[in-house]
Partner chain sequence: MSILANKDTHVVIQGGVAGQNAARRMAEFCYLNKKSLYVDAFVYPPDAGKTNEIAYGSGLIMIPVYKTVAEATKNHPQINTSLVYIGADRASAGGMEALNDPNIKVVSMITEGVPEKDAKLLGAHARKLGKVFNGPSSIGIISSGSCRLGVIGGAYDNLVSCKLYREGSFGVITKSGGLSNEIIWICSQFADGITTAIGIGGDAYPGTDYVSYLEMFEQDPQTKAVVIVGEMGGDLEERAAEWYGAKKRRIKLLAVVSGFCQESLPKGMKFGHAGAKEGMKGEGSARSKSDALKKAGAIVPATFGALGPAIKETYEELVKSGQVKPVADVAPVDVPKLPKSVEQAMKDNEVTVVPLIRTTISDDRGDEPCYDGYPASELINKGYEIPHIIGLLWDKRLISKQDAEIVKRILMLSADHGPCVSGAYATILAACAGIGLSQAVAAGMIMIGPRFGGAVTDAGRFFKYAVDHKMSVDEFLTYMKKNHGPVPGIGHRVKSLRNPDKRVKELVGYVKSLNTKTPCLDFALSVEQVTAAKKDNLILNVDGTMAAVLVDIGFPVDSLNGFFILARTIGLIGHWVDQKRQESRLIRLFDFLVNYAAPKRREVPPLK
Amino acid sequence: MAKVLEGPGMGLMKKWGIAVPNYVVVTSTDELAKLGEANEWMKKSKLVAKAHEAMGSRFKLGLVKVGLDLKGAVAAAKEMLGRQVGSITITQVIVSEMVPHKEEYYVAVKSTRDGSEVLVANCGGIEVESNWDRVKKLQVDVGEKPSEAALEKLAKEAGFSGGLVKKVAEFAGKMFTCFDSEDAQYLEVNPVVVRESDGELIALDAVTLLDGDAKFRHPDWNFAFAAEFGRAYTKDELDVMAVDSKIKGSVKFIQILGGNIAMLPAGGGASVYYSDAVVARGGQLANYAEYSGDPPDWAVEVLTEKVASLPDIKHIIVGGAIANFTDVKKTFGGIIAGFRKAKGEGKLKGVKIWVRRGGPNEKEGLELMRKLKDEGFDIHVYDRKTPLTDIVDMALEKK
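Would you give me the structure of the chain only, in the form predicted on its own?
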C-alpha cells in the first residue's frame, strides 16, 4: 500500500470528473509568487495554505492557514517551508482556493476481503469520527460496479433528500470509478461540500492509498509516494522504488538508522522471518529488504548495491526459504554482481556475508556464491538443509 499526498490525490480525482478546488503545490515562496501572478484565481479568491507532508494534526501544529490573500499565502508558505516537525522537514506547501459552503459530507471507497465498500455520511469533517453510526455502507463484489439505483438508495439511507440524493450518488459513483481505475486500496473525501455559487459537490480534501506495485500500469503516476516512517524517503529508497515500478516481480528496500546487520532476503515471508529472528536474538537491523516473484538479475543487483552501501554494517544475511519458481542462480547472479561492484568501490571491508537458500537451480547458484571466497569475500554459504535461523545465530555468534 502506498500513500499519496493531497495534491496528487486531488489530481487523480479530477482526472475522473470529481470537482476539486483550484490548487498548486510549491517548494519555495518564489515559485508561489510566480504562480500567483499567472493564475487569476489566486489573486481573486481567498486561499488556504497547508503543509504538504504525510503528517496528522496539521491544524493544531499551525501548518494550516485559512482565509488568506496571495500575500498572506506567500507569508504562510515562508513560515512553513523548512520547518522541522519531529523528524519531518516541511518541503512542500499546497495552496488552494477556499470554497464557501455551509454543510459538510463524507464519501469514501475502500477495499474489503470480498471486494470493496462505498461509504457515505451526511456529516463530514471532524463530526464523522464521533458520529460513525451515521456512515452508511454499500458492499460491492469483486469485479462488479455499484449501480446508479444502489448508490441513490445508499444516499437516502445516509439521510440525503431532494436533489442531493442524485448529486451524492453521482459523486460516489465517480469516486468508485477513480478507486477502481487507479488501483486504489482506499479513497476518502472528507469533507465533501456544496459550493454556494453553483450547488456543485466539491472534494475539499483527499486521502489516497494506492497499490504501489501497480505503478507499471499507470504511466501518468508522475508523483512520488509519501513515506510512512515520519521522514522523507532517502535517495537509495527512491532508487529501489523506481526499479520496483518497472519490473515483473518485486524489490523492496527501507533503511533503518543505527543498525549493523543488513538484510537481503528472498520473499516477503522470509524477510519478516529473518528480521524477527535478528531482533529476537538481540541484533540491530540496518534495513528491511526483499526480492521476490523472480525479478530480473539487474534489479536484484541494484538492490544489492544499496544494501552493501549501508553504513557501519558488520554482517549481510542473504536468506530465503525454498523457492517455488524464483531462479536462485539468476537472482544470485544479480547479488554477486552487486557485491563485486560494492567491493570495487571500497565497500564491504570487514563485512561477513551469510547465505542460506533453496529452490530452482540452487546448486549452481550456491556454488557461484561459494566462489566469491576466492575473490576475498568473507562469505559463508549454506543450502536448504540448514535451518533458516541458524545463519542468524552464526552471524550474531550465538552458535
Given for the second form:
Amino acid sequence: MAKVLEGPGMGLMKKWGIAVPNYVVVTSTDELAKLGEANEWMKKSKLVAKAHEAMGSRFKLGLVKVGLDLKGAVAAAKEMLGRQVGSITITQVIVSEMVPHKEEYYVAVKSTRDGSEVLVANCGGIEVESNWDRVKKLQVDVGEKPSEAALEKLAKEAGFSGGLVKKVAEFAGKMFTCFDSEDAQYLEVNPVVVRESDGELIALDAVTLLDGDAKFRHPDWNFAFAAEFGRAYTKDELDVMAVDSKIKGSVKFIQILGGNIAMLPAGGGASVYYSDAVVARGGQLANYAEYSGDPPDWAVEVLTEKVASLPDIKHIIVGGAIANFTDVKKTFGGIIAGFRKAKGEGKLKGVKIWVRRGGPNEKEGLELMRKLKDEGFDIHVYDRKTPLTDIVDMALEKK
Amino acid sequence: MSILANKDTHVVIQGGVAGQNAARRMAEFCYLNKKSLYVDAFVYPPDAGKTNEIAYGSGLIMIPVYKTVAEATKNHPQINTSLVYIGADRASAGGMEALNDPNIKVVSMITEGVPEKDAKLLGAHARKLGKVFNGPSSIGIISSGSCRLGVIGGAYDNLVSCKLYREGSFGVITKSGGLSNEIIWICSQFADGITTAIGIGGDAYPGTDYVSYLEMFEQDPQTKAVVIVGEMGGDLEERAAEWYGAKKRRIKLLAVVSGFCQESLPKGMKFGHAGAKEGMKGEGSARSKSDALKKAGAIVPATFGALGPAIKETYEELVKSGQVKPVADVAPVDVPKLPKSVEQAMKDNEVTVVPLIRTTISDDRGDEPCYDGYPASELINKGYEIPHIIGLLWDKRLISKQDAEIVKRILMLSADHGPCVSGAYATILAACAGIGLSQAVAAGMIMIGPRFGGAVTDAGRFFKYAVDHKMSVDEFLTYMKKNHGPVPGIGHRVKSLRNPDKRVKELVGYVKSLNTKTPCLDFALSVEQVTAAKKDNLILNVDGTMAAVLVDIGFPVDSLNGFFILARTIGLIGHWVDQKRQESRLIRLFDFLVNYAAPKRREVPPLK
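Which structure goes with the form predicted in complex with the partner chain, now that we have seen the form predicted on its own?
Full assembly next; the chain just shown is listed first.
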C-alpha cells in the first residue's frame, strides 16, 4: 500500500473529473510569489497553506494556516519551509484556495475482499468520525461498477435529498471510477463541500492510498510514495527501498526510535513472529527488517550495514524459518560481509548476535556464521532443531 | 489421501527460467517418491517450440514448451493443474488463460507483487467457474508422498528430514512460504508429519481463503488436524474461526497469529506481507483473530514457539484415542539419495575424475587470477610489468628486470611495420570489407608463417642447435644447406648491408651494451658476416636477431614466434581501428594490377 500526498492525490481526482480547489505545490517562497502573479485565483481568493509532507497532526504543529491573502501565504510558506519537525524537514508547501461553504459531507471508496465499498455520509470533517453510524455503504463486486440508481439510493440512505441526491451520486460515481482506474486501495474525500458560488461539489481534502504493485501500468504516477506512519522515510530506509526496487527477492527496513533490539530476520511471515517474540519478552524493537525470495548477497549486505548501524542496540536477531529456496549460505555471506564492515567501522561493540536458520545450504551457512566467533564477534548460532523464536528468549533472558 | 495436489495431478507450468527451477524442485520430489514426473508441459511464448531439460535423478527429462495453455492441454489432455510463475505484469492474463481452460481445475500462482485488483478478479473468476485459484505469492502446495506443486518444501535434504515421502495426519495452511516449511518440519518432528500443506500467499486478498481449504481437509479422512499460521490484517482468520465454531468438526484446529508487536508500535507502521495491515477500526488485529479462533474452540498457543509442543500434545491425543496409528519410519536405505553433482562427490571424496585438461600456468578460481601462482594485483603493486607476465605465462618464471627491458624493446620494435606487409594488408582488406575486429585481426594473423614474421622460432631453434653443438659457422651453413635449406633469420627482401635494418642495429647495440653473455647472438652475427659477404642482402634480419636474443635470455624455442605475434597484434588492431575511423570503403584489386594469364575467351564444347 502506498500513500500519496495531497497534491498528487488531488491531481488524480482532477484527472477523473472530480472538482478540486485550485492549488499549487511549491518548494520556495520565490516560486510561490511568482505563481501568485501568474494565477488570478491566488489574488482573489482566501488561501490555505499546509506543509506538504507525510506527517500527522499538522494543525496542532502550526503547519496549516487558513484565511490568508497571497502575502500571508508567502509568509506562512517562509515560516514552514526548511522547518525541522522530528525527523522531517519540510521541503514542500501546498497552497490552495479556500472554498466558502456551509455543509460538509463524506465520500470514500475502500478495497474489500470481494471488490470495493463506496461510503457516503451527509456529515463531514471531524463530525463523521464520531458519527460512524451515519456512514452508509454500497458493496461493489470486483469487475463491476455501481449503477447510477444504486448510487442515488445510497445517497438517499445517507440522508441526502432534493438536488443533492443526484450530485452526491455523481460525485461518488466519479470517485469510484478514479479508485478503479488508478488501482487505488483507499480513496477518501473529507470534507466534500458545496461551493457557494455555483453549487458544485468540491473535494476539499483527500486521502489517497494506491496499490504500489500496480505501478507498472500507470506511467503517469510520477510522484514518490510517502510513508504511512506519520513521518518521512529516513535516509537509511530510502537506501534500502532503492536496493529493494532493483533486485529479485526483497529487502525491507523500517527504523523505530528508542529501541535496543535490532532485527535482521528472513521472511515476511517469520519476521513478524520474531518481532512479536521480542515484544512479548518485553524487548524494545529498534527496527523492522526482512529479506526474502533469495535476494542477492550484496542486497543483504546493505541491509545488514543499516541494521548494524542502528544506535544503542544490544542484540541483533538474525532469525529465520526453514527457507524454501533462499540460499542460506549465500544470504549469510551478505550478512557476514555487512557485520565485518560494521565492525571495521567500530560498530557492534558489546552487541550480541543471535542466529537461527534452516534451508538450502544451511550447514555451510551456519558454519560460516559460527566462524565469526574467531573474529571476535559475540555470536550465538543455532540450527533448525532450535525452535524458531527461542533465540529471542535466550537473548532477552533476564539474568 | 490429500487435497488439491495428489497422485492424479498433472501440471503445466506457465513460466520461463523461474518455472524451470520450480520444475526441478518438483522433479526432486518425484525422485524421492520414486514416481515419474507429472510436469507435462511449459507455457512460455518466447520459448514456444523448444523443449526444457529438467534433471531427474542423474538423468534429464525433456518437456515441451508451448505458446498457449490451450496448446499444452490439447497435446497433454491429462493436464489438470497450472502453476503460474511469470512476471507480475503478465501474471493476471496468464492466470485467466489457465482458469479458462476447461481441462484445468487448479491454478496456483507463485508470482509476487500482483496488483490487488488482479488478484481479486482471478479469485472471483475461479469461484464463478467452480475452480481453485491459489495465491498469488503462494510458495505452493505439497502432499506427502504424492505431489508437490511449486517450490514449497525447500531443498531435497529438507524433503527427507520432513519425511515428505509418506503421509502423516496434519494439514497445514499458511500465508507465509518460509513458515509453511517450518510447520512441515515441526509436524514431522513432533508428530507423524503432514498430509497436505498449502501456502495461500501473504497478499491482502488471496484467491482462496482458509475456509475453502478447511472444508476440503474436513472431507479428507487421512487429515486429523489442521495447523493455520495466520497474520494480522484482513478477516480470513476470523472467517476460519467462524467456520470452525459453526458446528462440530471432525478435524482439530491449531492456530497461531502474528502481529501482536503492532500493539506497541507507532500507529500506521506496517510490517511483513502486503496483507498484514490492520483495519482503521482495529479489526484484523492479531489479538482479535487470536481471540476469535480460541473462542471457536481452536488450540491457540500464546507464541509461535509453543506451537511445537501443542502439535505434539494433539498428536499424542490422536494416537491415544486410536484415530491415528503411528507409522513406522522408513528405513534410511529406502529413501533414495539425490545423486550428487560430480563437484560435490569429489569434495566428499567419493569419486575420482580423470581431468580432461591440465594447466600449469594460471588459476582464476579465487577472487582474482593467479599467474603461475602469483596474484595479479600483487604483481602490479610490486612494480612488475607486461614482460614479467609474459615470462610467467610463457615460461613459468619471473624474469629479471634487465631481461624484461629486453623483451619490452623487442615488442616495441615489432609492433608494426606499415600497411604493406602481408599481415597488416590482410587486416586492412578485411576491415574494408566490414569485418569485425577479432576476425580482421585473425585474417592478419593467418599471414604469419614461414615467409612473414614466422621465422623467429625456427631461427632460434637452429642458432641454438649450432651453439649447443659447438658448430663453426661453416659447419652450420653446410648442415643447414644439407638438411633444411636457407637459414631462417638471415636475409631481407629490401634491407642489405648498405641499407641496414635500424631495428636490428638498435637491438644488438642495446643487448651488447649490457655486457652479458650472448652466445646465440654472437653466433648469429658471425653467420651474418659469412652470408652477407656472399650476397649483400643476406643479413641478420629482425626475426633472427630477436630469436638469438630471446634464446640467450632463456625463452624456450617454441615460444619465440609468440613475441612477433604478440607485438604485431598491437599493429593489426591499430590498422583495423584506423580503417574503421576513416569509414573506409570496400576495396578490390584494379585490373591493371593483375596479369591475366588465363586462356582467352573460348566456346564451351557440348557436354559429352
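Positions refer to the first chain, counted from 1. Throughout, rigid core stands for the largest set of C-alpha atoms superposing within 1.5 Å between the two forms. Since the model is a prediction, treat every value here as computed from it, not as a measurement.
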| query | finding |
| --- | --- |
| Large Cα move at L372 between the two forms, threshold 2 Å, rigid core | yes |
| Residue shift check between the two forms, rigid core fit, Q92 Cα at least 2 Å | no |
| Rigid-core frame, C-alpha of G338, shift of 2 angstroms or more between the two forms | yes |
| Core-aligned CA shift between the two forms for V272 (Å) | 6.1 |
